[in-house]
Each structure stands twice: as C-alpha cells, then as structure tokens.
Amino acid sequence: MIKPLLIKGGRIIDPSQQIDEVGSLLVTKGKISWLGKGEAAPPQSDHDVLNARGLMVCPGFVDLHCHLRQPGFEEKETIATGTRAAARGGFTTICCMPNTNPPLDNQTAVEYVKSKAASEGVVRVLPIGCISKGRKGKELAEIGDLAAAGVVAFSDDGEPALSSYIMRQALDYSRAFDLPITDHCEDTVLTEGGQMNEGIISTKLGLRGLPNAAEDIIVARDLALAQLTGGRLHIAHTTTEGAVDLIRRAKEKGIRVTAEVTPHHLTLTEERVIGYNTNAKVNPPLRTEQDIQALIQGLNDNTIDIIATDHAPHTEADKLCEFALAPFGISGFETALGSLMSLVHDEQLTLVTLIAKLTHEPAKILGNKYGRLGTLAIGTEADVTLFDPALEWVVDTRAFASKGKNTPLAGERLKGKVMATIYQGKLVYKVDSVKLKES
C-alpha cells in the first residue's frame, strides 16, 4: 500500500480557491486530503515528505491542445513518449488533437487512444474528435459516436473547417452535446504556399507570407455562427491583434467563445525565422511584437482564456531541410513554463494569472467530469506540479523526453523549471534536486 505524500512547505497557488499562502499539502489514496497553513502539522504523522521549500506547489497544468502523433506518427512522438514529455513539463492532463493516420473520427480510433493511454502513458490524455470524416470538411463526422466514446471537443486541427455549413452544423452539435469546436482559424486561399508571417522580413527572406487577415476573417465567421446557433466555440492558438478584438467583442454581446494562446506566439515574434531557421515555422506563424502585447493584454483581461501548447513534434530529419520543405510545428511540452516564466519576470502578467490560464481556467473549459481538474480542493485528484521559478537552465533537446527536438530555443536559458509532477499522487517526474524522504 502506497503510504500518504506529504508535500511540505512550499508556496502553495491555486486560483480555483483564490489559495496564495505557504503550507503544506497532504496526499493520501490519490487524493488530496489535507491543506495546512504555515508549519500546521497534518492529522496524520506515518507519510512520506516531498520537501517543497522554495518551490511553488500547484494545481497541475492541464494542455487542452497538443499533438501525440500516434496512432501514424510514431516516429515523430508516440504517446509514452509524449506524456512522459508532459510530465517534465508539469502538465497531468493533455487532450492530443485528432490529426492521426487514421484519424480520431471514429470510436474505434478513439478507444485506441484511450487504451493506449492507459497502458503506456504517465498522465491524463483526453482525445479529440474529429469535426468532419477524414478531416476533409466534406461531410460531418458521426458527432454522436465520438462524444460516446469520450472525446472532450472537436477539431480537424490542421484542416481549418472552411466549409461554412459543416462549421454550422458542428456547432449545432456542441450546443447538444455540451462539448467545445476548436478551430484552426486560417483562410487557405490566403495562405497557400504561405511560410511565416506576412511581413516585411518575410519580404527581405523571399518567403511568402502568411497575412493576418487570414486568421481575422475565420475568426469573424466562426464567431457569427457561433451567435447564430448558440454553440461552443473555442478559437485554437489566436495569434494576431485583430482575431483578440474580434474575440473580445464577441464576449461583450455573449456569444459563447473560449480562445487559447500558445506560449511561443506569447513570447516569440517573427525574426525568429531569420537565417531561415526550420525550427521556428509554425502555423499559425510567430508574429510581431504588436500583436503579442495584443495576446498578453487579452490574457490580463480574460478576453483569452488560457495557454495550451499546441506542442506539435517532428523528426530531426523533417526539419533539416530548406526552409519551404519543412514541415509547420514547435515541440513546446518541456519549455513551456520556461518561456512563460519570462512574462512574469517581466511583470507582464502575475503569477496567479499563468497559473490560472494553465489549470482552473482550461479545466472550466472541460466541463462536464473534467471541471475537478486544475483544483487542489480536498478529496479531488491529487494532480499536483512543483517549480522553481527562479531557477535558470539552459534548453538541451537531447535531454528531452520528447521525441521532436524542434524548438527554436533550443541552447537558450531560461529562468523557471518545473521540479516534480505528481499525477493522481503518484510522482512521475522530479529532478534529482527534490528528495522524497520517509517521514
């Protein structure tokens, strides 16, 4: 019998409770079962003592955006992979977008995942459902069948849903079935051929631009659809100051919108690309330094509702290559909060706000069995992340537990780290730093 975890002494955060004090947490049987002040002593004294002093203690992270590749792609990432990845960077529940081959619109594909994820994975994975067959936007998926199969929303990530009426009709549905339409908000005929943001450096780069309006325009549809039928909308990675507007107006008149942000559209801008650098190219693209104080001004006022990764692993060999040829996506699991860290160190958001928008804020989203995540309440699931946030540490991908080494930070330093992830009271990460002792 595993003996209760005593996570003693660190500053514990948890927005769902407006909770900012130092104590200690108690974890017994999975759950949380004891919240002290101060040096409280807990009601029981035979428990195991994680040592927390200096450390944040957290609810952890929950990624409603991220790519797992399998099934199809296991050489890109697989999911032990990819939530062992997860873990290193505090996250205990990942939902992984259904662009696999085959792709997650079916039930059978969805059980795949899930028994997968019970096998091989070390944190919480939550699949996303298709939007439409195949991911073609030609013919609806069976909406029905993937939300008894236990998806947690829609999307055909990748594949915008350009067709107006497949976009109607699935928000139809999300209003039945209490589940959120993500959508890669991207006009194609505006973007083909497209390779980083429209701009001046794309100009001096010879590379065609990926224009904002791209994004804006989709934005606009979704979020009339979504006022015409009363559904869920939830806006994947927005990255430009005209998709915020559209959304905060959206908010003002009631239409039932959530957005995310990625850390990487928060803290990088587009002169990442130069020296055509493939690890860098991301769709939707790195942008200007305007539009991420837009995304940082949409998160301080709830406009945008959380971060999500949109962690999206390649090979090495899919990267090395000219810049046209590579393929869109940043592996962001393990540097997540790294990055992140650098907006409150810049005092462009406070601590309390990232980890919001990482935990109570995306599990609000999730709903229905979900909502009891991004909590440290007693007697929920002991999904704990512990980090240091003043501690520096420079990127080293080979020590990544994700296959994808694609980051543009790679060799960096950044100040922030996460110490331990304890999922369902287990300890599936830490760092040879954190001791665990026996009390």
Given for the second form:
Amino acid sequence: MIKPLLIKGGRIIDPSQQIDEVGSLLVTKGKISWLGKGEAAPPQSDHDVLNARGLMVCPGFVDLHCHLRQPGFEEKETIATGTRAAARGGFTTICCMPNTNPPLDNQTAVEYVKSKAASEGVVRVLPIGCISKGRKGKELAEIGDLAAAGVVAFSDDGEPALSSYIMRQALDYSRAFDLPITDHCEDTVLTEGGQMNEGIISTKLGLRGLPNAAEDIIVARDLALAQLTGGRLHIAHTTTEGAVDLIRRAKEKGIRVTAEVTPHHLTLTEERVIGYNTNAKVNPPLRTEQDIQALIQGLNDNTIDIIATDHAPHTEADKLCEFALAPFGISGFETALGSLMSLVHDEQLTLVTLIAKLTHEPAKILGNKYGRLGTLAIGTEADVTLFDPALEWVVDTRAFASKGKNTPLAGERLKGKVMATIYQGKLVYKVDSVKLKES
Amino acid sequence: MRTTQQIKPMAPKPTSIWQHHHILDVDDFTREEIELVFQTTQAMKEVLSRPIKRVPALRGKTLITLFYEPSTRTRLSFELAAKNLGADAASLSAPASSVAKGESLIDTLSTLQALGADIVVMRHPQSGAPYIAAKYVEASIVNAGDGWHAHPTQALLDLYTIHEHKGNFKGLKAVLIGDITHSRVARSNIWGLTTMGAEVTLCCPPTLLPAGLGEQHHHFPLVSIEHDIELALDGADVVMALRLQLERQQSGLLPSIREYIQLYQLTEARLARAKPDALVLHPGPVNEGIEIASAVAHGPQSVINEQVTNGVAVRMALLYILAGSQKQ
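Switch from the form predicted on its own to the form predicted in complex with its partner chain and give that structure.
Below, the chain from earlier opens the complete complex, with every other chain and molecule after it.
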C-alpha cells in the first residue's frame, strides 16, 4: 500500500484555480486529496514527505506535440525512453504524433501505442491519429474509429501540406467528434529543398531557405477552411510574425483556432545554424528575433494558447552528416523548462503565464475526456511537477533519458530545472537534492 | 641545384599572420592574411617562371583531392600546385550518387586520414560539407567549392589577378553579374573584395538574388544591388560575369535564356559604361554568348586566361602557407 505523500512547503502555482501561494499538497491513492496554505498541516499525519521548500509546485506539464518514434524508429526513441525524458522535463501528459511506421491511422496501431505506454511508459501518453490513410494525403483515415480508440487530435505532421480539398474535409468531418485538426503549416511547393530560415544567414551559408511566407500562406488557408467548415483547427509550432497576426485576427472573428509555439522557436534564432550545426536544423526553422518578439507577444495576449515541445529525437548518426542530408528535429523534453525560464528571467513572460501555457491551457484544448488534466484541483489525478526557477545547470546530453541527443543547447547553461515529477501520485523523477522522507 | 633552392622572397613569417589550419572560406580572412597570400603567390610565380618549375617545400607531404562533383580546372590546378611543391598528390573521385546513398563523408575522410593525408582538397555539392570534415579530421581541409556556399581559392585567385593589375583595392568598384543565388564564387568574392576595401555591386534578375542582401548586417558584407546592367556597370573597375546554369530556366527562375542574354549578357557596348581600364573576369567554364559575349571574353580587357594561370600559383601559395602552419 502506497503511503500518502505530502509535498511540503513549496510555492504552489496552479493557473486552473488561480492559486499562487506557498503551501503544501497531500496526495492520497494517486489523487490530490488536500491543499493547505502557508504552514497548514494535513488532516492525517501518516504520510511520506517530499520537501519542496524553495521550489515551485505546479500541475504536471501537458505537451500536445511530441514524437515518440515507436513503432518503427526505435533507434531514435521508444515509448520507454521518451516518457522517461518527458518525466525529466516535468511533463506528465504527452501527445505523440502519428508519423510512426506503421503510422497511427487505424485503431490497432493506436492500441499498440497505448498498450506500450501502459506497460513501459512512466507518464500519460495520448496518441494523435493520422488525418489521411497512410499519411498520404489522399483519403481521410477512419477518423471516427480513431476517435473511438482515444486519439486526442488528428495530424499528418511531418508530411507535405494536405491539399486544400482534404484539409477541408478533415476539418469538416472531425466536427462530429469535437477533436482538433493539427496542421504543420508549410507550403512545400515554396520550400522544396529548404534547409533553414530564408534570410541573410541562409544567404551567407549558401543553404536553400524556407521563407516565412510558406508558413503564413498555409496558416491563412487553414484559417479560411476552419471558418468555412466550423471545424477545430490547431496550428502546430507557430514561428512567424505573419502567422501570429493571422491567428490573432482569426480569433477576433471567432474562428475556432488554437495555436502552439515551441521552446526553441521562442528562444533561439537562425544564427544557431551558423557553422552548419545540424542540431539546430528543425522544421519549421529557427527564425529571427523579430519573429520571436511577435511569438512572445502572441503568448501574452493569448493569440498563442500553449507551448508544446515538438520533441523530435534523432540518432547521432542521423545528424552527423552534411547539413542538407540531416533530418529536421530537436530533442526537446529535457531542456524545455530551462530554456523557457529565460523568458521569465528576462521578464518577457510571467511565471504564471508560462505555467498556464504548459498546464491549464493545453488541458483546455484536450477537454475532460482523458480526465481533468493540468490542474491541482482536489480529487484529480496527482500529476505534479516541482521545479527550481533559479537553479543553474549545464545541458549534458549524455544524461538525457531520451535517445535523442540532438539539441543545439548541448553544453549550455540554463537557469531553471525540474526537480521532481509525480505522475498519478507516483514519483517518476527526482533529482538527488530533493529529499523524500518516508514516515 | 635550382630544384633545391628555397623560395626567396618569402619575407613575412607565415605563422605570425596566418591563423588557419583549414581553408574553408575567405569570410574569416583578414586583409593581412590575404596580402600574405599575394606575396607568397608572387614568389610562386617566380618559381613557375623557372625552367624547372619545382621547389621541394612540401616534400613528404601527402595531398589528396576528394571531389564529389566534376571539375576540370580546379582539380588539375591543385594537383599541379601540389606536384610543383614536391608533395605526393593522389585523388579520389566520389560520384555524387554515393552522397545520395548515404555513404558517410566522415568515414571517407577517416580513410584518407588513415592513408596519411596531410591536406585534403575537397569539393562537395552540399554547402558546409568541408566544415563537417574539418571538425572530424586532423588533416588540413581545403575547400575547393561547397554547394552554393564558398570557393575560397577561386576568390583568392580572382583577388590576386585584380591586385596584379590594380594594386590597391580601396575604392574600386567591382560588379558581379549573373546568378548570385547559386554561386559560391560570388559569395567568396563578396567577402574577399569587401575585406580588401572594394565596393561590390551585384547585378542580376531579382530571382537570382539571395535573400537579405543590400542591408547592413553583421553576418554578411554590405553590397549594392542594381538590376539594370548598364547602371550597374557605370564607372566599374572590375567586372565579373558568372556562369549561368541552363537549368535555371527550367526551374522557373528565368523566362528564357534568350531574355537573360538580352538583359544581362556582358557585351562590348555595355562594358563601355565601365572605366576604360576595367578588368573582365569569369571563374569559368564560360558559356560564351550567354553570360558574356565572345568578343568580351576574348577582348583586351579580359583577364580570364590570367585567372587560370594565377590559379596554380595561388594554390601553391596556399598549400605552402598551410603546410608551414601545420604541426611538424
């Protein structure tokens, strides 16, 4: 029998309940059972104690966009390694993209991921289903069947943009299930062969560029189709100033759209590619400071609803090659909080907004079908993340739980670190300095 | 014996000025380094004027040319340069298809290293490939052209050729005409010319101009842009025509080669807008009658053949300086 766990004396921040104060949380039988302010002691005394003094205590992070690579690409990541990496990053719910092999375009494949997650994973895995059969963009996948299997959204992420025709049908058909269509917005006719953001750096490096316009065009199209159909559109990894403007205006018009941005697009610019750093090769590409400022503004005025990692692990061999031959993607779980905290330290984002964008806001997009997520409300499953906002640490990819060591942040100093992660009441990650006192 | 004679006019000590173990681009070359290349090239030209065009400065060194793209003059020029300096030169041609098959560049370079290469001269269709090479091998990498990115030895031989005729670069107006987007020669020349104090004007259809140019930016030199060739050539001291790949029409960047010729060919009439003593350069191979009229390519202002001749001397100079900077 697992003893109740008292998370004692941290600063509890839960945007879902507008809580931001020092206090303690009691976890009983995997659920939040009590929340006490200040030095209040819990009603029962027979419990283990996790000392959270000096730490932030918030709902476990919810990531609407990651790649776990299983089935099919287990050399890059597995559900076992990917969920452990998520736990180290403070994520307790992660939504995995269906660009596996075979792709998640049918119930059997979705069931496989769910059963692997149940047996080998350490956090909640919610699969995203394909929009089209085989991710080929020709015919709709069995969206109703996938919805019944428990997918949380539909996406052909990683493939060329869908035709306007199929995108329209997807947005329309999925209305019956009230699930969003997540689109990677890229006009691939305009970006063919593109390797990085188009601009002075791509000119300097002699690399083919992906212009901002390629993203803006498909965002504009998708918004028009969402308006036409009334379907729910979710814009994956927004990176351009133009896209932020388009989404803002669409929201003003009442179009059903939500949008995400990644930690790397919020904190890194195209200059990271200089020297042909394949670990900075990502799609959409790292953009400019001007885009970053627009993205931050978008987060602050709720044009951009959430932060999602787009965790995209690759092997070292995958990335150890000529720039144009390297795959796109950054391994993002384990550096997400540390890099995002730079925005808080620079006063571009408040701590509460940051946590909302990682917890309550993504949970709102998911709805309550998978339980109440992103909250510390009494009676909900105890998914809790503890982090130190000021602890400085150096990114050591050898210590990553993820198989993907592909990050441009390797060797860099970040300020802000996840110290412990609790999933359904179980401690799934903890650094040594956080002390657990068993009663 | 003349063959064992040392290279005399090598006044500056290379290592005091020279900072490079590899030659990847000229973007990180200082003016002093480029001037060192000029002085050393002058000495190499003296060697080349001798009846026996050899000095043993690189005896015992092994140079391997690794070409993933076809080349005539660059490769030959390097091999002659190496032999003139007494180095052992070998070559490996890797068809572009082996790149596509995923054969590891690093594996290939490790093999060359194990075979004892001191210097690897590398041409590769992907921008940046020599930078990866430089990270993983101890041999000096000389970039003989990478994708659209850089062709530093071509730029240095162009600069040397201009230097021979014009002396000082300060205030010179250099005009580069043609496909800038896909041109590694243009990029490296922009760096080299601006470092030496020349002013660079680019002239091309807007579809062949890469993004972000024409504004001050600390990652790339400031250049002027003029799409009208006659205005671009006004008062020019140096005119460089770039090779136009015929596939640019098929990929939709140009309406037709015919229209390109009408708008951008370097003709005698257009060249008359430049200064009377303006030099005409072309990195070769020349598409006569397309980017440049035959009369201009073979005309009195053309230094295209001198560029080829200087190519050997400049590459000898670079190999000499590199070998001198390597650990013994």
